[in-house]
Each structure stands twice: as structure tokens, then as C-alpha cells.
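In the block that follows, a single chain appears as C-alpha cells, in the form predicted alone.
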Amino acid sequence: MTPGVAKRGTTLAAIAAICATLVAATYQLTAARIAANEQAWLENSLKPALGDVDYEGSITAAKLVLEPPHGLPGNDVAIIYRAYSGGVPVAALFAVTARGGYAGPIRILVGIEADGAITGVRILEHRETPGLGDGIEESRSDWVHQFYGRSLGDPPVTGWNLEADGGDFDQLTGATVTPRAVIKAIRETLIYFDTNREEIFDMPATAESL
């Protein structure tokens, strides 16, 4: 090798050095306050479903993350964020799927108050068919307001379905398929939360974030 081209491949290697250490630097800078402005994103489209509950602290700390099988809707992971005041229970939150949507699984939100109440459902994902199935969503219609306040015993469990089917709920128009695995997958969270309420907020939080 001559000494020129040695020389070269130096200041190259030199030049290499001083990129990595930059990149490395930066990404320490940065990686922090990545992670607190998708934590923060995270809080804020959380909050809603939540409706009027005070709490202290942040919902995704206490967040637990349940794999499949685990009494809940869907065969996918499901997530629980745990809202607390005083150290005490105020609500739950449950991102579950429903199955038997339209066009597929459909990903929802289900805030629950610590007495049982539902404080807000948010739909969080679907592909259900446009202008029809997609009413579940709040931007579309205010299909979603009227579970606010009900519970596992306002209706009882024979009325958690749409009033084609003899429950309590309206459809959406044009569309039952969706609106109905909706309900169903509101009224398997609202059962699974009562019978496991105290575990729900007993359990350790989950260490990995989401």
C-alpha cells in the first residue's frame, strides 16, 4: 500500500469516527425528548374516553399489557391503562379488539369508572365500509355517546345488544354488523372488569412501553 492511499483511508476512518460520535450525540440529544412527545401524545388521546374523571399522575404508568389467552375481547394483545387519585382507583382503561366487524377485527377503546360505569369509548381502528360502518367513529356520527354513563346493570346483560336484537342500543343506519360486534365487545370488557376489578388494579404495572 502506498503511503498515500494509506493516508487516505486514515483521514476516511478519522472522518467515520467524528460522523458516529455526531450521530451518537445527536440521538442522545433527541431520543429523550422523542420519548416525551410520544408519551405526551399518547396521555392526550387517551384522555378523552376517560370523560370527566379526575386523576393524578400519568394513565400510562400503570399500564398492563395482557397477552392472549386473557378473558378479553379479541385474540390480540390488550392493553389496560389504570387512572388513579390518592392512591385510589378511579377508572380503567381497556384498548381491546372486537371481532366479527364488517371488514374485520375492530380495535376500540373502552374507559370504565372504578364503580363500573363507562366513561367514554373511543374507536381506535377498523376498515369497516365507508359512509356506512363507519359511523362508529366520533367523527363520523355520535354513534358512541350513547354508552356513556351505562353499565354492566344499566342494561343488564340480555340488554348490552341493538334494539334489533332486543336490547337497548341503536344501530347504526344501513349497518348492524358493526355496531353489533362493537356492543358485544363492550359488553365482554364491562364482565371481565367486574369480575376482576380488584386484580385489574392490584396487579404490577407492565415494564415495556407501548
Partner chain sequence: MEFERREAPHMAPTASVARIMQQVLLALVPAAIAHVWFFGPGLIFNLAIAAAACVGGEALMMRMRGRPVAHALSDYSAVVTAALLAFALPSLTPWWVTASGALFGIIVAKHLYGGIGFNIFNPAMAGYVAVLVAFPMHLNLWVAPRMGDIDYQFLTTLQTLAYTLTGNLPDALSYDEVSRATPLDAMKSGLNDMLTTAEIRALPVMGDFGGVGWEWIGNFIAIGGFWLMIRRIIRWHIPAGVGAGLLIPAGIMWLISPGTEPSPGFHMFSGAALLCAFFIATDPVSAAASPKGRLIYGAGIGFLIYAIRTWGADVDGVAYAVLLMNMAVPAIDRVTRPRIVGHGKDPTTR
Second form
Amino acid sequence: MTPGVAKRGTTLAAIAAICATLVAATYQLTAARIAANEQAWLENSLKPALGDVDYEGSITAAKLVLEPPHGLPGNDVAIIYRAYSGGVPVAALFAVTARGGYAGPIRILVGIEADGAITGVRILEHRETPGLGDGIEESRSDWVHQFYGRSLGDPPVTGWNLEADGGDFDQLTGATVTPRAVIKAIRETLIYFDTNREEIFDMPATAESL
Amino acid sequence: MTSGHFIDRLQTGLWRENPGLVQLLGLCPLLAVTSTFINGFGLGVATLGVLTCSSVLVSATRRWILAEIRVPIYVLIIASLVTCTELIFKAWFPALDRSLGIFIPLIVTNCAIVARAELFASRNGVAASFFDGLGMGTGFALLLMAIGLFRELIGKGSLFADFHLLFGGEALAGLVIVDGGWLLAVLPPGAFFSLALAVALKNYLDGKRGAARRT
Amino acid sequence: MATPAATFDLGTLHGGLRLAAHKSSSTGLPIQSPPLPPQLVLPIDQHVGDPAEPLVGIGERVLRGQLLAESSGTLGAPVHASSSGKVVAIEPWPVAGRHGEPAPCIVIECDGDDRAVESWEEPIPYVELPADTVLQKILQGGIVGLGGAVYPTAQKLMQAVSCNLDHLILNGAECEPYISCDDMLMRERAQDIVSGVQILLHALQLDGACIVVESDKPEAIRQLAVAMTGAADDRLTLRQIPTIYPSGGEDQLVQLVTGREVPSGGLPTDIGCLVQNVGTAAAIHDWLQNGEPLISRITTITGNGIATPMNIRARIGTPISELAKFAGGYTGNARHLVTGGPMTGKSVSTDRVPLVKATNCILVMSELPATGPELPCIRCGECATVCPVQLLPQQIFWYACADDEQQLRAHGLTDCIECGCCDLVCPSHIPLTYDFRMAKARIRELADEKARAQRARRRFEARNERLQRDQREREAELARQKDQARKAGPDAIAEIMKRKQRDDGD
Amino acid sequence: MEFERREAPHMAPTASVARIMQQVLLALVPAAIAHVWFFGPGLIFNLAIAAAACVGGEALMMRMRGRPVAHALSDYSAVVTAALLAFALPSLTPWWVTASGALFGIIVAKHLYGGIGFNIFNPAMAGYVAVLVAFPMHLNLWVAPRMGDIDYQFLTTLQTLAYTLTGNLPDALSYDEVSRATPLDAMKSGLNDMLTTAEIRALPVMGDFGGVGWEWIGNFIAIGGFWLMIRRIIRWHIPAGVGAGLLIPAGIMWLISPGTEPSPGFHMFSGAALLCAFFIATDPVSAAASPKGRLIYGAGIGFLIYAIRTWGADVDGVAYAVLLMNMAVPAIDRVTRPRIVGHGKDPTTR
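The form predicted alone done, now the form predicted in complex with the partner chain:
What follows is the entire complex, opening with the chain shown before.
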């Protein structure tokens, strides 16, 4: 080993060490805040779908992760968050995937009260045409509001369709494909909830693999 | 170096050799995040910080940096600074961090930063490098903000929307001028058109100034 | 009609145009003979090739058919007096070949007697003569290609003999609008054409020739068929080709008749074909059988600027103003004078120019209808559709604007035959042919410049090398002398020094 | 006598850009009448607005570029761009959508590239894509055609004009009542819902080949196109290429799986395929130069239309197909340069 190489190696190592220290220090400084932010963000993003349901504790704690096949819409992981009040189940949140949109899967969040009425619907992720299919987002139009408080039976299962398909629900102006996919996913979620109500609330939370 | 030199450095970065307008560096973040003013502002400030710090650090350590290993060292410095920036954003501006997504970590790949380290900071004093980084970073940030402002105005019909991403608090709609706009502007093609218009405008102004000087 | 003796491959022409013929106005009358003009103006150079030198002086009396000028070089054709009279001047005079700019001419004041120089009275029994003797005879007749290219016929034949010829094509296509002189010639003098072709066959030692006529000349075809039947020569065949401009172009005719393509930059003889105009064949007949050199030709005088369009057989050298007078004079709207056809003819600034061997048509036209300004090319591709050489004129135009020599060559600018088809179909009214002519000239200039630069560089390098060599030689000589001196010792050095001083003193 | 000199050839050209463009416009008239019959007078308003914007934009740009304004306007090319854009837009389109498409096409796609003859992209299609991206909602509102639909709503001329000027429908009507899925839309979402083509074809919007009304407009467009071909304004290469590029893959897929693939006839008579084949792709400026190149260019467009319709997110792919092939033109021109007569053959071959 020549002195030149040794010198280069030492310089590099020294600078790497300084940089690592810098990053480590920053991490120490921010880690707690970041974790809190993440938690808050998740809670905040789930909350709107729960409407004004009162519950105790953290909703993210009692999480069910279902691997396909699970009977819920979509053929990827479905997540169910459960809300309890005094040990009594009050509502469940379903993060499921709607198929049949224009541009790939649409990840939606459906909140259902214990009695089967919808507390809220939110779109988590989608790639629908901007200005057209993205009206399903709550921030763009109040299209999702029409589902609030409705349940399987109000309307009956055949009514859970677009008006254009003989159902009870409006389409989005200029777009039918995206709303149709979303309604279908909501309908299937409602049916799943209806048939599996007990199991959903009784199952132990899935262990965090983090 | 006199203060005149520093002003000159600032002018170079801000206008004459603006990284975005003239050198056309860092186009990926420039085109991807500038759909609103606040996004442009966030990434611009982050880039400015990283660029200034990296220039100063590279300049300060330039005596010990051997030519053969300079690139790994630049990468080390810049990557560390970017990681720190990302952590800071995540801790204090989480919403903006989500809105900017991958582009904060991607500041690492912004060639404007490596270019300044290689072309300027490694050959000049700390003070000069500081002003160079400040000038270049500010030039880049201002361009990001200008394009963000333009695209937001044309594409969404609003100005300075979503300020809560940066400052927290209640969601602000900003100044909504008209409801809805020319959506094309906030989509990727709009970014290209906006940058092209900005470059054209700069060339036009330079040409006009050049003509005025000649006569 | 004679039975076909040779089988021909059938080719097709790419593109081309079907143009309004405008020929019937000049074919109503038989070929007319205008009176002798008071003055004849004979340009000394009426052919392509080496310039000719006048053989007569001012004041000299000349007879019809007398040699006036001859080329000193290997490529040229003599000029004969078209009538008898006195040489009054040898001076620059406007000529059609240069758009009305002056060129050296011999001016003869006709005496009206039209006395002929002594020549052979009897037809030359060419069949008994060896082929090269016949070629030599043709050379003396001053005959050039009468289709308009004016290449000296005898030399064209001589060059062809050395090639591996298998096709002799007689061009009676006459594809340009307005021109009908070959049509009238074929109608009225079919026998003379057949006779001329027979002479050509003998001179070339070929056993087949094909006379090709466009299908819009039924009367000419009929007369030729009659003449060929009369001649009972089964070496001759007659063929019709579709009436498409520019089927009468030499290369295009070869392609149409044989299916072979003349290679870029080459001649039809490279692929075994020789093309002669029917008028040239008749002129060969006139010279060898009647002893009359090329002192007159049939020309069409037509156009809406002429009162009575017609074909006339006029003496070479007759000023066009005289011919126009004979054809009833100009109409009120005569604006442009063109020698040759409307597609490739040359616009001339004055009618003082004389009729020359190349003048197959005198076209007097009114102002063309206004076509509007030149607009940007919209790349419609019509020009490429009609281009007989399958060029892409729109691309060439683009590169011509950019002055991109390399791309111009790659896109075949030098293969452009300047037929004018692209001009006519261009909806943007871009003068493509003119632009291409200019671009060609620039390319030639560039090539010349490059060659000059190369020569200069070579000279410079050679000079450098010479200087270096001289230097080396001087050094070697010096070294040798030093060496010698060292060997010879001090005395010798003193001797050398002394000699050197003496030399310098001289 | 003295004469004026001029350059050969001494014959007047017969064609002119203005005449070509006028005849293209004329050829669109039957299809326009059919369009108005089936979809109401919106096309006329769109045409007027697009024409005004195109001509205005052209004049403005020529002025800014210091070129003669009158020349550019007298060639009618801006009007043709306007007509093609108007045909591509739904009959109910607010004026600012039409105008911004027209201005984008003329200013960005045409003049920033150097004006007529230099534009790489088809201005009408560039303008269409710009508004398609910018106003997707407005470009998805096709009114129901005049025939076949039981509960079809038809706006009066005045209501149509009001919509064009304000972007608002009459109070009593909602968008969903006025608009209907286009045949391509219905086919795509039907297939998405796992319906068979036969079931989809039974929907009231479907006609014999394509959609009700659409197929008739297609017929008239084809008639106009063939008339242009007879007049030699356009050549057969590009339409044939588009047809082959679209119909061959569509035909093969349909033969393999007629239940899940729409028939070639449906592809041809739906959307803008025929308009593209005869009027859009045949824009000479942005097309390939040589006949062979034009065949390839057309086939590329046809295939891309099929590909985008079948595998893409968009319902119709004409505009994108044309723009993509516009980009390929220099490459096509390079490889399809015709052999110059007298070149590349062994001259001694007999």
C-alpha cells in the first residue's frame, strides 16, 4: 500500500465520519417529531371517513391486515381499522382497492358504522384523468357525500349502482367509468361487512411487523 | 475579494448563469414539483440550503480533497446535507414533505449542486463560494417559484394556495382568482411550456438589453 | 407498318405531366418557306463543345453552303453560309442562346441570288463507303442535334461507335407543348427521315432502329408507316409512346423505350443506346443525298403573341423579327419571346436574335396569368410525384435554401434535368427549377473553389518540399565540402576560401 | 421589338395552396351537414369560434414575426385547422375551450415552429390535445345523437348558443341528461365491465357499424375524402395506410376473440378514424414526404389509434397517434427516400 492510497483512504474515512455524525445528530433531533407526525398524519387521513363517530383510543392500534383472497374488493392487501367505545365496536374503516377505473386501481377508504350505515368515503390513491375522474376526490367535488348515511337496504343492493345503470347514485359530470368502479367497491365492502360483522370486530389485531 | 465581487457572484447566479434558465440544470425537480407556488418555494428553499452549505463545505475542505477522490467526497457531503434537510422537513413541515414527495431526497441528483462544487467551490474561497451558492441557489429557487406561480395561476386560477403545507394551521385557499383554470398548465406538459416561456423571456430581455447597449 | 424487328423491353417513366398541347394552332398549315431576309446573322458557335473560328473576312463574298467557321478542337461543328452574299461584319450580336445578350456572329448581306457553292450533285453512294468515311462526311455537313441540345452529330456518332451499342432510337416524341416542327417534318418528309435513319444504321453498323413518336401525332405515325413500308427495310420499327411530358428527354426516352436507366452523370451510350432526333436524320439525308449542309431548319412559330402560328422552313441566321413578320406579325399582347418550348425554352429580350440550329420553336406569349406571391412550401409532395427522375424537390428546395451542399448532392440535385414539372404543380408557386439551377451553379462554384484551393495547397506543399529539399541539399553539400576540406587539410581550406572569395567577387 | 425576360418554365402553375385548402373545406361540407343534423348546431358555433381564433392568431403571429399578414390569411390553412379542430370537439363546447385550442394550435404548434411548412406537429391535433388535457370534462360531453336514443334530449339552437357562450346548460337540464357515452366510450366501459361485444352493440347508442349518427358522418367524411382523392388534392397512400394500420390488427384480434374485441367496422366508423384517415393525417406539412413514407406514416397512425383505443387510458387515440407519428416523420423520410433514377443500379445490367 502506497502512502498516497493511505492518505486518500484516511481523508475519505474522515469526511464520511463527519457526515455520518451530522446525519446521526439530525436524526436524533428529529426522530421523535417525525414519528409523531407520521402517526398524526395517519390518524388525520383516516378520521374524515369516520364522520362524527365517537370512539376511544387510537384507531390505528386495532388494525387488521388481510391478505388476499379476503372477499373484499381488490386482489391486494385490504386493511380494516376498528373503532371501539368502551369495548363496544362502533365503526370499522376499510381500505380496499376498486378495480375497473380508467387508469389502474383506485385505493379507497370506506367507513361503516356498526349498524351498517356509511360514515364517510375517501379516496386514498388513484390515477384517473385530472379534471374528469378525479372528481371522486373529496377536495374536488362532493360526489362522495351522497353515500353518507346510506347502507345496504337504503337503497337495496340493486340500487347501489349509477343512475345510468338503473341505480340510485349520480355519476360525475362527464365521467361514468370511475364512479362506477368506486360504487362497485363500496357495494362489495358493504356486503362483506354485512356478512362478516362479528368476525371483523372480534379478531385480534394483526401484529405489527415493523 | 471585494464586495463588488460578491455582488457579481450573486448576479451571475441570479440571472447571467441562472442554473435553470441558462445552464438548464436540475430540470427534473424543476419540471416535476412546480405545479404550485408553495411547492416551488419549498423545494427552492431546500435546494438553496443544500447548495449553499455544500458550496461552503466543499470550499472549506478543498485543501484536503485530493483530485482523485473529489467526486465521492462531493457525493458524501451533498447526500448528508440532503438527508438532514429531508429529516428537518419531515419533522417540521410534514405536509409539505408529503407534497414534494421523492423530490426532496432527489435534490442529491440535482446536477446544479455538483456542478457548483466542481466548477466553483473547489477552486474558490469560502466566502466567495458562499455567495456563489447563495446566488445560484436563490436563482434556482426564484425560478421554481416563478414557474410555480405561473402554473398555479394558469392551471388552477389561484395564487399562493396551500400555504398551510408550509406554515401549518387551517387550510388556506390562497387568492382564488377564478374557479378552475387551464388544467394543462399544472400537468407535466405545462411544466415544459412554462420553462420554455421563461427561457424565451430571459433571452428576449437579454436581447433587448444588448440592443439597448449597442445603440 | 413494318413488322417489329427488334424486341424492346418496356419501361415506364416515373411522374411526368400531361400538359395542354397547344399544338393544333401551328399544324393547320403545311410547312411554309419565308422569303430570303436582306441580312443573315450567323452565330459562330451554334453547338456545344469547342468554340469555332471564322474562316472568312469582312467584305468577302460567300456562296450558299460555303464554310464560314470551323471548330479547331475535337468537339465542334462547322457553320455554313445560309445564302449567298457579302460578309459585312463579324461582330457581337444578340443571340437566343444567351437570352439576347451578344455573342460573336458573322453578318451576311444577302444578294438575293442564293447561289450555291459547288457540291456533290449526285447522292453519295454511302452504302458502298466504309462507315468511318460516312461519319467524316457527316462531320462536314455542320449537323448538330436538332432537338435543341445541338451536340455535334458526327462526334456523337463517333463516340457511340466505340460503345457496345444495341439500340438506335429516333426521337419523334416532341413532348413540349406548342412545338410541332418534328410533327410537321414527319408528316411531310417521312421518306427523308427513313432515308436518314438508313444512313445512320450504315454509319453505325447497326441492324435495327426504332422511331418513337408520341401517340398524339396520328398523322405523323401514318406517314412514317407509309414511308417505312415504301422503304421495305425490316431493320426499322415504329413505336408509339404515351403523351407525357418529358418523355422526349433523351434519358427519359431511353427509359421509356428500353426500360434501362441512364446512370447518373452518364450517357445513353453507357447502356448501349443512342438517341437521334428525327430532324437530325432528315438533315443527314439532306447533306449526303442532296449536298445541302445544315443551312435551314423547320421551326414552329407560335403562341398567342403571333398572328398566324405556323411551321416554317427558314434559313439559319434569319432574324426572328423577319420570321414573325412572315407569320403575320405580333398580336397586341406579345410580352415574352421564348426560343424553344414553354417548359425549358429560353426567354429572349429582343427579336433581333437570329434563328439558329437549336431553334425548334419561336414562342411569343402574352403575360402569364398572375399566380400570386411565392408562399412557403407546404410539403404536399406533388413535385416528387411528377419528378421524372424521382427526386424529392421539396427536400432539395429545403437544402437549397440552407445552402447545404452535402445534402444537395445526396438528394441528387445534380441529377435534376430541369424539366420544370415541379414548378407547374407547386401550389405554393415556388420557382423550383430556377432555384435548382442557381443551386447547381453554386455547387459548381464551390467545387471549383475547392479544386482551386486544393491546387493552391498542392502548389504550396510542393514549394515547401522543394525549399526543404534545396535546404537539405545545400546542407549536405556544405557538409560534404567541409568533410572534404577536413580531409584535405589546411591548405585546401585556404584554397577553397580563396575560390569562394573570388566567386563572391564575381 | 424588345421583350420581357423571365425564367423557364413559361407556363403558369395550375395549383395553389388556397385552392387546395378551399377544396378541403368544401369536402368537409357534407359531413358538417350530417354532423349538424345528428348533433345539433353546435358544430357551426365551434367552427365560427375556431375560425375566428385561428385567423386572429395567425394574423397576430405574422404581425409579430414581421411577415405579410395578408399572405398567410389568403391561403386558408388557418381555416382548415379551425375546421378540423371544430370537427374533433364535441358539438357542445364552451367558446373558451375552442378558442384556446385554436390559439394553441396556431401560435404554439404552427408559428413557434416557423409557420406553415415548418410545423412539425399537426396544429389542429396539437390544439385538440392541449384542450383535451386542459378541459377533460368539457371534451367528454357528447350530446345524444338525433336517432335511436329513446330519452334523448336535444337542445334548441338558442340553448346551444347559450351553452357555447357561457358553458352553462339551461336550468332544467343536467349534464347527465344531455350527454351520452360515445360509442367508443360505451365499448370501452362495457368491456371493462366484462360485457361481450354483442351485449354492448345492443345498446341504443350503437348503429350498424359504429354509433348512431357517427357512422353516417363517417360515410360523408369518406365521400369527401374520396372526392379529394379524385381531385388529386390528397393521394391514396395516407388514407390507405391509416386504414390498413387500424383494420389489420383490429381484424386479427376480432377474428381471434369476437366476443371481447370490437369489429374492424366498429373501429373504422367510430370516433375520428375516418376524419383522421382522410383529413387529419393527410395534412401534408406534418406528414412524410415520399409515397412509401406516407404509407408507413399512415399505417403507424392507424396502428397507434388501435393501440391507444385498446390498451390505453384514452377512449380515442387519433390526436395522440397523429402527434406521435409527426415526431417519427424525419426518421421515416430518411429511410424511405426514393431511389433516384440512374442511381444504385448497375448500369451494365441489361
